[in-house]
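Below, in C-alpha cells: the form predicted alone, a single chain.
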Amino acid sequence: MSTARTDLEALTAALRAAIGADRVISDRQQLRTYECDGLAQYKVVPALVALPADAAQCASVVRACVAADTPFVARGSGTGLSGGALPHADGVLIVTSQMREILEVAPSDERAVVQPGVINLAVTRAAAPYGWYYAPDPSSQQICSIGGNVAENSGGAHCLKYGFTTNHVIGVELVTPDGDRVHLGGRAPDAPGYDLLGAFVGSEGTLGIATEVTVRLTRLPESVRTLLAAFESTDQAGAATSAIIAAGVVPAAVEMMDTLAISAAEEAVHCGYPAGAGAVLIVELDGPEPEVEAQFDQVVRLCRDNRAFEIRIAADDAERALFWKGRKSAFAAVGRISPDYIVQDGVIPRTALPAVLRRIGELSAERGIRVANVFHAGDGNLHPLVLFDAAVDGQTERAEEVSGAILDLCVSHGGSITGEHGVGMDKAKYMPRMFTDDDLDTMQLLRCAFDPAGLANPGKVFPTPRLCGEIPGRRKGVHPAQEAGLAEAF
C-alpha cells in the first residue's frame, strides 16, 4: 500500500472520529457530486468531502488537515462562477451547506446573525416580518449561501445603490488556516484597529472559513417603482443609463439586456419583453414615496429623451416580478440557445458602455462566436455570455480568446477583470494584466500572514504563488521582500 493511500486512510479515520462517519464522504461516485462549482469548465474530484454541522466541527476538520499537511477548500452552495470552490485533488472539500441556522434577527440593532450555509434570500424572509431585509441580492439569491457571498464579496442587481456584501457584513467568526476560531468585527458599526474584516470578505477562502456572519439589515423602502424601457440599440440604452446617473438620480438598480439575451430569456421564461428591442433597461427606484415619484418621472423622461420606443411601468408586485424574472433567469436561459457558454464578469466606467459594447460585437463577428450581454449597467459591471459548442473543433479555443479579449478591453478602459464573481481558478491567469509582480507579491504577504503553510484553497486567485512555498512559479534566489526583512519563505 502506497504512503499516499495510507495517509488518506489515516486522515479519513481522523475526520470520521472528529465529526462522525456520516459527515465524511470518501466514495468516488459520491465525491463527483462536488467536482465543480457553477463554473463547470473546471472539474476536479476531491480526495474527501467533510460536512461539518457547526463551527467546532469545522475547526476540527481544519486541524486534522493541518496535522496531515493536506490542503482544504471551503464550499457553500457551489453557485460560484469563477472556480473559487474547485476542489483540490489531494485535499479535503469542507462543505458548509449544513450549517444553515439563522441564529438571531435583531431589528432594533439592524442586525442578523447567521451560519454560513443560510441561503441569501432566507435572511430577507426572516427579517421581512419586522420591516427589514438583506440588501445584497445576487441573481442566484434563492440558492446561494451567505458564506459563499462573504468569500466572493458577491454583488447583485441592487448593488448600485446599496453596495456589495462587504458593505453589509459587520462581523464574522472564522476558522483560521491553523484551525483556530477567531472573531473579526462585531455588532458595533466600526470595530477599532486594522480592517481585517475587510480583508477577509472577498478573500475567496484563502484566509479562512466563515462559520458565523453578522449582517446589516436594511429597512424595507416605503415605495418601490420599476420600469422596463426598450431601445433599438445598446448605444441608446447606455446613453440613457449615463443620463440618469448624471442627473443625480441613483436608482436601486439599472440592468441591461441585449437582443440575444432577451431572446434567450423569452424562450426560457416567456417574460414578454417588447418585440424588436435591441436592448432593454430595467430601472428600479426605492425610498420615501415623494422622492421616488419625483425621480421616477425624471427617469421616464430621460429614457424617452434617449429614444426609448416603449416604456412599461410595473403596475404591481406581480408585474415587477415578471420584469425581473427575465433578467434573473438570463444566465441559465442561454443554455436554451447554446450548448456551452462562458459567463464573463468585468467592469468598466459606465460612460464607456457604448464603445465597449460595440467592440464586443466586433470581437464576436471577427471570431464567429456569439456573445449575449446582460449586466448591471448602473455601475458598469458587464456579464457577457460567450456562447459556443465544445463539440465543434476550435470553438472552445475561440470562445476563450473572445472571453480574454473582453477582459483586456475592460482593463484598457480603466476597469477591472472582475466585479462580483471573484478571481478563483478562472481568472488567476489574468491578474498580471491588472497588477505588477510587486502588487501581487504584496497581496501574497497578507495571504502568507494568515496561511503560512499554504493549505487554504491553494492555487486560487494568484497566477504564480510564491513566498508561502507553493511550488508553481517559485522565484529563484532571494525574493526582494525577504531581502528587505518583510517576509519569510516557508
Ligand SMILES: Cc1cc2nc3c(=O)[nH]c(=O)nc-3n(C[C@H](O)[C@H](O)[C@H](O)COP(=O)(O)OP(=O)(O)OC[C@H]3O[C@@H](n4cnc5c(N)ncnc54)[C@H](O)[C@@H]3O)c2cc1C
Second form
Amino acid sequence: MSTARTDLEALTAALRAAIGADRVISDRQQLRTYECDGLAQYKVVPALVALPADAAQCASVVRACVAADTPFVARGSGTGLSGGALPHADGVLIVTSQMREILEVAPSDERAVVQPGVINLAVTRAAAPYGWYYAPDPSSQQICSIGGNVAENSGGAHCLKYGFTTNHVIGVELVTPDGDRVHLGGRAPDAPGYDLLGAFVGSEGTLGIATEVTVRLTRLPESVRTLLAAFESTDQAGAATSAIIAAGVVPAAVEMMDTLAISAAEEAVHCGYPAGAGAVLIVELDGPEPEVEAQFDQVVRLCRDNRAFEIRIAADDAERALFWKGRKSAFAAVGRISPDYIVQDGVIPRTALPAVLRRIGELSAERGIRVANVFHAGDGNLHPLVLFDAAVDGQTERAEEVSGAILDLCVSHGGSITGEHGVGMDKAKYMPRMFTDDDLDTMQLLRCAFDPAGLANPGKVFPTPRLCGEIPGRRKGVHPAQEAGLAEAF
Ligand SMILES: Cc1cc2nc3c(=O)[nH]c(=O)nc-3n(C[C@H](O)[C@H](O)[C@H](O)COP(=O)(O)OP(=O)(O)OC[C@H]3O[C@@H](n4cnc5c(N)ncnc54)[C@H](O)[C@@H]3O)c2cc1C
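Having seen the form predicted alone, please provide the structure of the form predicted together with the ligand.
Next comes the full complex, this chain leading.
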C-alpha cells in the first residue's frame, strides 16, 4: 500500500482531472497545515489533500484512491482529540471543509439535511428562527463538523437528557471505501434490516465518508434554568449528582469541575466561581415551565442536602452564559497552568464517581503528576486533564502512565476507554483492555464487509494489524466466528 513517487504524480493528475486542480494540494508546506488534528502530539504529513465540493467529487476522489491502491483519511474540522483524522503518510486526506451547505431545514418534519462539513452550531443557527435546534452540543460546537460528529458519535453537555449524536442522525449518504454512493437510513424513523446506520455512526472514518447527513431537530425548550453549586469536595458534588438522578429528575446537563480546573478557568476567563470551592456543579434543567420550576426547587434542595455551601441561580441569559463560559473554556484554560497536558476521556457508571475520583487523586499524588477534572458528571463521562511538562525529564512518561491507569480504572469499574472522543490513533492500544481478540476479530468482520481492501483510515481504532482491516487484500486465514460456524464468508 505504498504510493511511490511516480504513482503519486499519476494520482495527483487523476485527482486534478476529477475535481479540479485548485481542489488538490500537493505542496509540502501547504500539506503541513493538515499534519495533525486536535491531538497535536501525533503528526504525519499526508501525501496529498483533496477538497471535494460535493458527494460526486468525494466519490471520484475515493475511486481514484482505490485505483491507485492508496489509503485515504476523512477530515472535517480537525478538532478530534484521539488522532482519528491523523493523515496517512502515503495517503490522501479528504477534507470536507468545502462541503458546508445546509441543504434543507424542515421543522414540520423535525429534520435538517446538511453536507458533512457544516459546523455543528450552524445547524442550530439555521433552525432557531423556526423555534428548533440541533441538540448534541460538543464543547467544540463552534468549530467541529457534523461529519466529524457522526464519525465520533460525539457527545456534549446536554447529551445527558437528549442522547448522543447517534440519537439524532436518521440518515446518511456515504461514499463507501470502494467509491460507491449509498444511503443508510432516511427520513422515516426506522428502516428494516440490520442497523447499518447505527454501525456507521461512531465508525471513525473506517467504513466510508459521510457526504450528506439527515439530522433530527429538537424543539427549543419553553424554559431553561441553570444553577451553579459550590461544594468542598468532589465527593459531595458526586453525591449531589447521584441524588438528583435518583430523585427521578433528568437535567439537561450536570457538569462538574474540580478545584484545579476551576482555578485554570478562573485565570483564563474570569468566570467568578465561588472562592474556595473544591468542586462546582453546573446543573441545567429545561422543558415546560411548570415542570422546570418544580424540579429546579427540588435540585436546589438536593444540592443543599449534599452540603453545597453556595448556590447561585442564573438570573438571566448573561449570567447563564458566564456559568458555562468557565466550563466550556476549561480544556484550553489548563494550557495556562501547565505547558503540556493530556485530555483523557473515559466513562464510568455514575455511582462509581466518588471512588474513581478519589483514586485519580491518589494516582496523581503517587506519581507527582497534577490532574484537573472537568466532566459530564450526569452521565459519568470523565475528562481528567493530566498535566505535565515535557521539558522535565520523565514527566511525559509518568503522565502517560497516569493517563493509562485512569483508563484501567474506568474499565475496572465497568466503564469504557472512551466516552465521546473516540479511539482513533491514540487509544487503539487500549482496545485489548476492553475486548478479547475474538471481539476485535468480530469487529473486523464488519469493517471488512465495508472495506475489504483496508484503505479507509487504516491504523485507527484497531490495535494491531489483524485480518483484512489493516492488510491490503482479502482477509487471510479463517475467522474464529467462521471456524465456530457462526458466520459465513462469501
Ligand atoms: C476544545 C475542544 C472541546 C471538545 N469537546 C468535545 C465534547 O464536548 N464532546 C465531544 O464528543 N467531543 C469534543 N471534542 C472533540 C471533537 O471536537 C469531536 O470529536 C468532533 O466531533 C470532531 O469533529 P471534526 O469535524 O473536527 O472531525 P475531525 O477531527 O476532522 O475527524 C474526526 C474523525 O471523524 C472522521 N471524519 C471526519 N469527517 C468525516 C466524514 N465526513 N465521514 C466519515 N468520517 C469522517 C475522521 O476520519 C476522524 O476519524 C472537543 C474538541 C476540542 C478541541
